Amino acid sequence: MSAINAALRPLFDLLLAPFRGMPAIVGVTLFSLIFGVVALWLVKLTSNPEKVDAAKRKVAAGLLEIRLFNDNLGIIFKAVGSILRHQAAYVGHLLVPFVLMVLLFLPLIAQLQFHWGYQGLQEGDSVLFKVVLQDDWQTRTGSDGADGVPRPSLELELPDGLSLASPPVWSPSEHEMAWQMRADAAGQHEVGVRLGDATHVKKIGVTDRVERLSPERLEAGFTNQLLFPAEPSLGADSAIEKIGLRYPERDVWFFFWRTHWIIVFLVLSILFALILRGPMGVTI
């Protein structure tokens, strides 16, 4: 999963680099079309639409029955059986492009959620800056804290354009050590976390702009590299588990109504699909 986050990342940035002085509307809007597209493209490719449309004629075959003979206990309980069945039947010949969907839905999900859901700091911003250590840091840092109390050796290299607005603040019971810090700056800022020998990076972003911006950098695993593929994991032999900020969230205007755009780009899909599927030759 790290391999394809690390394709996937620099390939993102390019298609959405057109947009980032845009509203994030724009962009939102054309990825639905896009996607919307590829949905229908790939109903066409890997369903059958005689059969589809067989089963559709059917359950609305039954959902007559059951209107002219409403009399009739014993047809109406044939006729929901019908149904069910070619309902059923319905959903296995569209089950195929359906998993596809999916399997594509995610990680295009999962790359744009930081382009578009989170708005970058700005200038004279504070934000609380955390770092949460692995529950035997101790152990893997050869570290007993200083005069025997437990407490990391963390230091940060900060660059120009943060700087700390108060000392670091150690919680021993959550693992965590916090940092209030401040955007003096516009730009993709690096800070350097380091504890021991090993020192690690994390971005943050003081801008107005529509910008990738990762709220944490995770440990290894295949779940938070799906759920978090916008920075490298930190490496399945560091003490540090987490390093995170808190972000602003981003909304986006849609028709007078201002909601998360992944609302959005799921409702604009749709409607792409259903206004595309008949000039695509699409059976749905």
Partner chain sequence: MTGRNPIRTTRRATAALALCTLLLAPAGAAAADKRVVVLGFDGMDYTFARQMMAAGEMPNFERLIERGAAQPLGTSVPPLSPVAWSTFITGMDPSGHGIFDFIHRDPETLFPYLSTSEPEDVGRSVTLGKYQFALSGGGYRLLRQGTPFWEVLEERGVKTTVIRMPANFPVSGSASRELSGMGTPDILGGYGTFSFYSSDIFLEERSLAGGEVRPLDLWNGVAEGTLYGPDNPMLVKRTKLTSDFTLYVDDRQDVAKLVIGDTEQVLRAGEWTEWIDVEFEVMPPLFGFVPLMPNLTGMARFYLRQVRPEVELYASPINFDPYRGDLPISTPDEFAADLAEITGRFYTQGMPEDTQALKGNILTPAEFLEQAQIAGSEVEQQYLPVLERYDDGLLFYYFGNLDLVSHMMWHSMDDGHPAFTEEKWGAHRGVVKELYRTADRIVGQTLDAIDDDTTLIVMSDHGFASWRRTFSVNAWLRENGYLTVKNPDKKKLSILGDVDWSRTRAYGIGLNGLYINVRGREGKGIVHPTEKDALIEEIREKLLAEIDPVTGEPSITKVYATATDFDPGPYLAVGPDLVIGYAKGTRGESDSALGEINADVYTDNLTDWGADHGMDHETVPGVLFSNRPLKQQANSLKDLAGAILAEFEIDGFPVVAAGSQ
The other form holds:
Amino acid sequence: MSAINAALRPLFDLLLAPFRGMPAIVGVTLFSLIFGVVALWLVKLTSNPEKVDAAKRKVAAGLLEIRLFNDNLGIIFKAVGSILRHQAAYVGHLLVPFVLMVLLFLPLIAQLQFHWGYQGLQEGDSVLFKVVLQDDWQTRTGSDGADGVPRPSLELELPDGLSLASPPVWSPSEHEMAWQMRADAAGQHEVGVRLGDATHVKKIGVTDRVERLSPERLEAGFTNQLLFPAEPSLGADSAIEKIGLRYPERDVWFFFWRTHWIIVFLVLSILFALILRGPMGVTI
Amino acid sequence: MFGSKIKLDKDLLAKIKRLADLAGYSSPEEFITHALEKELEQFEGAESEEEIKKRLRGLGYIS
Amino acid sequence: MTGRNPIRTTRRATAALALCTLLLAPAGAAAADKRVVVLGFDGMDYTFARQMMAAGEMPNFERLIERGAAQPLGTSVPPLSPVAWSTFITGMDPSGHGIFDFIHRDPETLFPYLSTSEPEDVGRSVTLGKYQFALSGGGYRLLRQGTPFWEVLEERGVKTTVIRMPANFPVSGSASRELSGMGTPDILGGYGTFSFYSSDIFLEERSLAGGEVRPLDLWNGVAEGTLYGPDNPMLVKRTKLTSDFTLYVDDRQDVAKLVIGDTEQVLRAGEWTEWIDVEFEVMPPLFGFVPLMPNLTGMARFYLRQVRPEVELYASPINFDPYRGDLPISTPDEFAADLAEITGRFYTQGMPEDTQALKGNILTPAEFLEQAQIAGSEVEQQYLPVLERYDDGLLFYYFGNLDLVSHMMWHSMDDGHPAFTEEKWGAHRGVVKELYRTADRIVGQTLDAIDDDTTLIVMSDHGFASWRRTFSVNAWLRENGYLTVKNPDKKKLSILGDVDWSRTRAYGIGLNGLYINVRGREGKGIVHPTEKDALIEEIREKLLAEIDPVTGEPSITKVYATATDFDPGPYLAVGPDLVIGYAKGTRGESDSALGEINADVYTDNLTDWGADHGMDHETVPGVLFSNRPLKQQANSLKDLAGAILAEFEIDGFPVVAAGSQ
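If the one shown is the form predicted on its own, what is the structure of the form predicted in complex with its partner chain?
Every component of the complex follows; first up is the chain already shown.
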């Protein structure tokens, strides 16, 4: 998964580069068109149109039966049974393309989420930056036996454009170190988090453009990389569980409706698929 | 005192009788009435005098 | 959200009506071109302002009156802000607008209430188990009566922008743009209740005037506390809504991380937060995630007072969020959110300067000044954007900071004040002057922004005076045989419960109000209406003869009988029978204003609220400055709106009675 993401990140950065200065809805619309077309193409490639069509006609027939014989309970029961059976068959015929779609699109949608799902920090913003350590961070860092409250020797290396607004707060119960950080200048900044000999880099985007933003850099793991692909994972043996900050969530404007991009994306994808199924000769 | 009779657990009644005097009530009835009134207050819409005054004291002109 | 708020519906109807009137208005084109800007500085004192000007400390005021005018502006009787501003708004005495004091009383029960607005009763509700569902009500009603002057302007086609006018909550709906100010409640429905949290286990959990002291459970560097909201409207049993927060305290440095809802922030000791959402869950979601009712969301600012030895956190009163539109605070509805968009969220409650936290020794004078600075600068920051967006017609903009800070700081200039000590107040002698310099800066910005044809009026509702001595009217009435208590041995006496009404002819409620216990009006009235006038005369004479035994000076210099000294008006019955005008330096006692019967008539004012204006109205006039002589003379607040209308060449103000138009 890490390798796939490592390839996908620059690809999506490149693909979305032309849209950075535009409202997110432009990119969302174009990509939902592409996704709609690809989805139809997958259906065409992997499903049997005759069987799909037959199942659809059987369902329609069942519905007609109910309307015509709505005073005959026996027929209605039989018709409902038939509808359910053929509906299941219909879903079954489209199962392969559907599963393919999910497998293919999930990593892609995860990539897009980190382009369209968040807004960058603005100059002057103050944000909490935190480093959460593993439960066994003391063993991993070999810092057992310290006097008083055990406290990791965490240091930040700040680039120009970011500054600290507070000393850190160490919460032993959460094994978390938190700083209040101020965004002084625009840019994709890299903060170095040094723990012992290891230094991890966390990206922080101060921008009003639509760019890739990664709220959290997480420990290694398949799901983490599947769902949070915007940054490479921390090393497998790192004492750090995650490094993160919170970006404001971005909503997109869809006519008079302000909502999460994924909703607009799904609605538009379905809409495009419905419009294009005729011209593309696809039965769904 | 009560328009209609209300059954109370024997032990509870004994406890009330014992504590009514300690709590400074003239009779167990008074104790029970007071306790019930206090509980009922929580269900009634009207605020108590103290609560109203407390809110008015939010005004700096009044301390 | 309050989608079916009846007030809003009425306001929309009024707005629609106003629009029709506007479209149908035949003339008004000439009036519409005119521009008048009115800046209201609550509590600006004429004498003090002139002294500052003479000392060259208010150059922009000098610039303002170069070709204009300057004069003291007569204030209302009594000279209290809600009364004074209502008089300005309507051009009428309290008898015409119905606001006689901060505090009025219900004649039947004598319960005190806030005079300017009241929560509407929740009407019928449906009960389902432990839950109840209200079918109507739940809004607020403005109690100020009469026609506001901007309504007359709008009817003649003049656009008006009215920002933070006191005694205008819920907003009138008749201005093109308006935002409510003094009188707007916090989420608890009062004038603002702060919370103070401490990990000190010896600190008692208790209620202060305008605030609550609450515990902070500190364990292993993690401190947990709870914010309290209003009663849960959905529960049959009265239960407060709550919202928890956590502070993670660093073991080395004076910093802590505050976590409340979705917000996390690291704070240094002595640091204030921006506005943070405070969410109250009205009903738990079904299966833990299906929301059944929207949460009640407000916002608060937090101040980490200290981390060691004890953790102390101040939370401002929880305010309604201007983005959410839960309260009718602006016209149009989205105007409050538009302002927040430009300058960030702001205190929506009226009188946000937390004087009570200073009085309760929760904040030091320096900390109070920091809080007041935050509140004041929110108002100031919004001013220029509003001024820039103002094209023509009337702009009224209100600044309340000068008044509330003067209340707490004026006496730092008065070494003879009983509460003055050099170590507490000596460092703050210059604060009031700084407030006037801020006002001067605002006037300067305005003069730079307006053109030569624009009339600029700077006014205030009353002046200021050091408040050294208090007078307890109920104690005086008792001492003079007008009020009799049931049990003289009881320590804390109040007219609610402790008075023998069969032997009581008068009582006091409010800062300046005195009421006769009239048969047929008061619940247990004994004075026959025909004997009322003679009794009023008798009490008036006695009060005017009062001498403060400590100063040897008269303590009361004016007493007004409302029925004869005020203009006749439909709301006379709402207010007191007598309004007491205390001598400069003396004011009505606070507890007495809520109906309590103190032991002593006279005491020193030992509170941090060291200055006031609830005195003889002739001793505390406001100011009236303008950049040109006004077309129509205004000697007092009552004439001022008429004079503003005259600038637009519009007459017919005040609008005398609603029915006679």
